[in-house]
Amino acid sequence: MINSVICELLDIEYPVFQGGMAWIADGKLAAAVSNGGGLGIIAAGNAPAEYVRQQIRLARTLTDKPFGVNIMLLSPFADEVAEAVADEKVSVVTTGAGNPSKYMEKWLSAGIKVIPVVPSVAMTKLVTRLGAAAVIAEGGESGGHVGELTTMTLVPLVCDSTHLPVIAAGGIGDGRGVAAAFMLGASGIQMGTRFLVADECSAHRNYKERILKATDLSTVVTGKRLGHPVRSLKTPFSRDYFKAEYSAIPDEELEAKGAGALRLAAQEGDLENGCFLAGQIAAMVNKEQPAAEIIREVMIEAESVLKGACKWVK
């Protein structure tokens, strides 16, 4: 079975991270992924520190394996969540939607391995200097907050710019994507959308059904005008937001238009007003499985693909 430096670094069986999906990746899902041999990740999202503490403590009742917390740096609660994860001494912190510089020293002092999401070579070099344990190179195919570069381009660029292990993310949903990530120089992969339909995922039934029914043209990127674009499924909400983005509506009103939309999708399954974040690989997700089974399946597929790669070389 595939093993890499990430497995040794984090004491996990498989080099597979579960993405930090706000209002979805809770302690239950994180524990299931960690018990399955990957690295489960609790998403702080826009939640306050007390919620994050509750989910950390829940995960600890369900697994004795390492797990992490993802902190969205744009959150108004980022400061207090940063303190909470340091107090709780979680194994790993991943970060997204911003620069983690102001928190790095605190987390490293608490013995936490910090693994930021990086959208560029410049950010990679910065967090390498600051003491990151690894980086997640996430391409624009992913769900949620996205950058400009594709995974195919970003991963080798990041690998060439740092000595740290690189986790590839964005557009990975099966063993072929895992194998491709390794060929690009990555030491592991992160999947979010595939875990949306894990049995242990608490996302609303409507959310899971939308993922299972998605096609190759089912996602759209909105929010570029505000400087923090996100990828989601095409819904009445996302179509309306896309139109508003190219209208004369003031930025403040546009920003307010999206407030709470993800929670409406994830927790209430609101098909009209919810924002259903998902990556382009949603079209490849066609069955529900336990998290552990998802991990084993993609790793077995990846091993088979990698073993057959030499058929192209004479």
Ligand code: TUI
Given for the second form:
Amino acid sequence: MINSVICELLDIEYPVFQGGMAWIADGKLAAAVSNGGGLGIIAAGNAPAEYVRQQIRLARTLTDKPFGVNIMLLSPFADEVAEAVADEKVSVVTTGAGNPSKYMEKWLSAGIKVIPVVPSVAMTKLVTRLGAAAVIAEGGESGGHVGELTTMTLVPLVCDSTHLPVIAAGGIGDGRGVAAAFMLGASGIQMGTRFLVADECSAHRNYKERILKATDLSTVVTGKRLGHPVRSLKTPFSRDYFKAEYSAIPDEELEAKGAGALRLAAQEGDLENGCFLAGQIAAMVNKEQPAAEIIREVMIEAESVLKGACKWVK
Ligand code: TUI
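One more: the block was the form predicted alone; return the form predicted together with the ligand.
All chains and molecules follow, beginning with the one already shown.
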């Protein structure tokens, strides 16, 4: 049993968060992760508030355990979703892809524990001052929107810049990664890509097959030119986008190329035109399991790695 302040803070059994994957992390997956003792998270992504409310209500029919909602701050619906989660009084809100300052007061007065993703020391200090309950330090190995720093560098820097518990994310796919994150000072971890192939995950069959077949060099980062770098699987879409990014086409045309591609991957499994977000650890994911089994397996493995760590010390 790994003892972590995160478990007491959030009333969960294992310090394992499921990443808020846009178009994928719905109420069903979140409830399965929470029932498995972790913290399930519903992704608001680019969806309107009504969708998020439906998923919160669905999750509540499937679990009586705490779960969270991830708010993607670049979403055109961020304001109304921010209002809806306060209304619904969800246990935890995580934020991504931006600065959550303008919503903090509203969420804190609704009794919500706010846990922002921080890509830097400056953002860590800001949200610490504003009353965050913990922070997620997500390195660029992760899938989706990525920051500049790697998990190996970001986690200790974030730990040194706040008294809050730190959840490590990006590049964690098994118990070795969990153990390493704890060694860097984290009190918990978040995984997204590993949960893409959970039995309860609604991602399209083609998505799951591509994750299961991924190898070490299967992902690429695109979107740097527009200031929203995103890691995804190498596909005809990402190759074409990558080429366009380094061509002379105007920014608006490039932006238009990406529109709708996340949905095409997650729901239609469109192998030509879809953008299949995935972290570098996709290469480690080679079996489908129930979410609860994923959590148990990585935690048992992490415990054994951590217990063996003293072999390095004479
Ligand atoms: O948010 C994510 N990952 C995501 S969001 C997403 S959906 C999307 N749709 C269209 C364009 C881009 C993404 C897919 N994957 N991860 C958390 C994360 N947050 N990583 C990095 C950050 C971040 C970056 C900058 C957090 C705060 C931040 O602040 C910048 C500032 O100073 O305002």
